[in-house]
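Let's start with one chain on its own, the form predicted on its own, as structure tokens.
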Amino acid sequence: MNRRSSWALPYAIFLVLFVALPLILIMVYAFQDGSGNFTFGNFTKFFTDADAIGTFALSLEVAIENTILCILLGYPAAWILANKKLNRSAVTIVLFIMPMWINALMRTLATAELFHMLGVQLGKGTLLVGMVYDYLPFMIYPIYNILNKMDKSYAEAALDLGATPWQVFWKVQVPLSMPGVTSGIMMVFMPTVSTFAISEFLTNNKIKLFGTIIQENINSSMWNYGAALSLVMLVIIGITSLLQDNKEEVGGGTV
């Protein structure tokens, strides 16, 4: 126990109970029916299901719509954050992030409330506000810290050589802005596919996402179906991870 290596076994015991141990168990149900013996037919079932895919599909749509919005309204936000000039004070960014304190369901069960005090029929609007809501701290931050800690003498340069103010915005920070950008998407597009509580609450259940699916066979102990399905969201997460990692390398290696 002396040795500093021992400190990290707490840490490797969390990490098996509680992420590779679940894990395991999500592949092994998924590739079992409900007696026991092993098969593909819960994916079979999957990509045979009209009713599955065309959630799977309005799931993406909804991520890429809510992801948009973010960058959107984000970017901004944090280049205004980032921006001495523009704010002087901290307590602009805590109030900010503050949202991403209170209990996400506390947030959602609040927005709700207030579509119903305004008489808004919810649907797809009010579902992408609240979608915009809960997760836009979540874009704000990644891209902030990257403009926060980027060396300023890299527009200095630019305004000397001539660039104009948008010049130097859209052809220096921007594109040195880029893995700020590209964790917030991380943090917005996926979660946003496997929500379930936000898309119950903000639209009455009338639209499911794919997390819906998810919650809905598992609440029916329809576990190995359900697994799957968490197993198929859990590879694209991976996937998606991957592609991140490359393009990074990719961007480290050509600057």
Given for the second form:
Amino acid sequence: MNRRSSWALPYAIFLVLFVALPLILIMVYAFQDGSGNFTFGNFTKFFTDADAIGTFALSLEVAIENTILCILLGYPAAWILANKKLNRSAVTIVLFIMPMWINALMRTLATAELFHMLGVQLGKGTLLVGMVYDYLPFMIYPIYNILNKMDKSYAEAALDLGATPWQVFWKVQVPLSMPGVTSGIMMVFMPTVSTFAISEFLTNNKIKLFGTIIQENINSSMWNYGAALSLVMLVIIGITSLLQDNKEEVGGGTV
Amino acid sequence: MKESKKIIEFKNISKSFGDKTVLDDVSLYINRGEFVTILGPSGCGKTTLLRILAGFGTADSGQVLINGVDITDVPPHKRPVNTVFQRYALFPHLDVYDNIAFGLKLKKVPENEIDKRVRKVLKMVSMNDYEDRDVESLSGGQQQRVAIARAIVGQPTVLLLDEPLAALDLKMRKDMQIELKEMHKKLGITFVYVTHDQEEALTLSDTIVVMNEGKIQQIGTPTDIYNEPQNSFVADFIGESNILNGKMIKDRLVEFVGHEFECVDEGFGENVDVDVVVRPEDIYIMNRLDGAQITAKVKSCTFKGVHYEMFVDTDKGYELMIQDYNAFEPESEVGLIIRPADIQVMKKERTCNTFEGEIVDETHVRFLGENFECKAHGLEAGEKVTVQVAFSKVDLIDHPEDGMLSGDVYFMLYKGDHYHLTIMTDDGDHIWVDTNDIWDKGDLVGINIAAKDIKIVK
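Now that the form predicted on its own has been shown, please provide the structure of the form predicted together with the partner chain.
Following is the full complex, with the preceding chain placed first.
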């Protein structure tokens, strides 16, 4: 090992201890029963438990709804922020990004208090509002970034070739900003699938998400079942990030 | 109906960004089918003018007409022009075919017609086998061809080209120049080409429009522009030249570098100060001294490939640049001859600095935003006057903070025995200075004017 590559050693140790090892442990636990024998039981238990599947489906549904809401709200916001005519100061961007500086749990608790104060019934509606509030900056930022860096000659070229401003937007600027949108999706969709604190605070545990079930199992020492559920979630996240990789090769954009 | 010859007309176009005037009352027309090049240094307003024609920029005042129709307020997507952009601006999310078909698809041209036309232009730019390629996998030259194909497939009335070859290497640029010229002949449409490269302009154009500081300096054919520059800026910008102060003694007789020469120019008047341009290849150089108009001593001799470039000091102390196929040794005595037809005499744009001013008190006058000390003048305070300062009486100093005014060297011209500088003050005013000191373009300078050198004219 030469001198240079020995610098990588601390990082290698870190990766092994905190990434590779836990993953291996999850794999091992997921395929064991309580007394350490190899089994598929944890998975059959999950796939035959209507409640668990229902929670899983609900989690995906909430995550998808949250992501769609974030795109619908975040894209126009990013567009306005990146438009030099509409937004002349960098301060407004900071204002949009600032919530990211505050711990998500504190923001969620504050949101829950706000609903209490206003007398709003906690439920799926408040859950979605809270989630959009928490994750919107993660959607805005990558889209803003890519729109901001986009060469304005693309838009001019499209205008020049006869596109109306509306066509320029749909046929050039939206496709070119897709890498930003996929980054945003990754940053919003993946954490919402596994979230549990937000649903706990914002629905008073009325709605359980997949993350909540994992947390409950682990908390009540059902390590093997919890690990199996985590593995299912990892697979889902793995699939979505594969989609992202493909997109980036096509779009060639960077965020 | 007989079509008018003029296809594009700019009428009194002015444009400024902040307090910087980019286009100053530009009027210009372009004839149908011409290859017109707008040529000038960076910041001269040429790109702004093109963008106003394409519709990406709006003029503060003035009109743009295409085919006699006022299009000043027509948005870019409704104008009958297409543009080849400096950095191509090919859509990275579309392949070569879809980039070219983009405009046709928007116009709802039938699929088979699109196919036919895309293939035709691809063939024209010699890119037939590239239709499925990702545009980002193409080389600069290939991207350029696709950009040209995309701009001409819609059969525009006018094709605009914004420094399209600037990003290519020299060899590729030369090849593309020839191809562009052929394409212009084949298509028969009007090309408006913007560049800062004078050689490119001379090679390609039917007509060259030379611009500087937001104004048109000269319009003419490449040979006109080269052989008969109308002012020292054009002479200096196009090709190499010796630009010298001269005096028109009478018709057909001009004096410069301390000698009198026969020339072909008339109508300047008698004993009038002029600028004289002699191209370095138009000076005959020989070892024989008898029969020569001027004698000179060779200072340096450099081989330039086709010719040698020599600098000589004349008997009266002027430096001249000479290009010749034969080399003359440094330190050797040579004789020079300049033929009457090779002397280009130009009216001087100005003979001294002239400023608008106002009397402050008995010994002070205000101009260029400062109060300058001056000689007693006997005029009332507040009176509007004209202030004149000779070019050679402006002092330039190294430290901008030590001057009454500060500015930077904006343009310089060597006039054989001194430099003629254009100084741009921090407020954007021009001061012209004759000096023997050597400054560089962009140098920051302080500017002082002595009281005795300020001439006040009522």
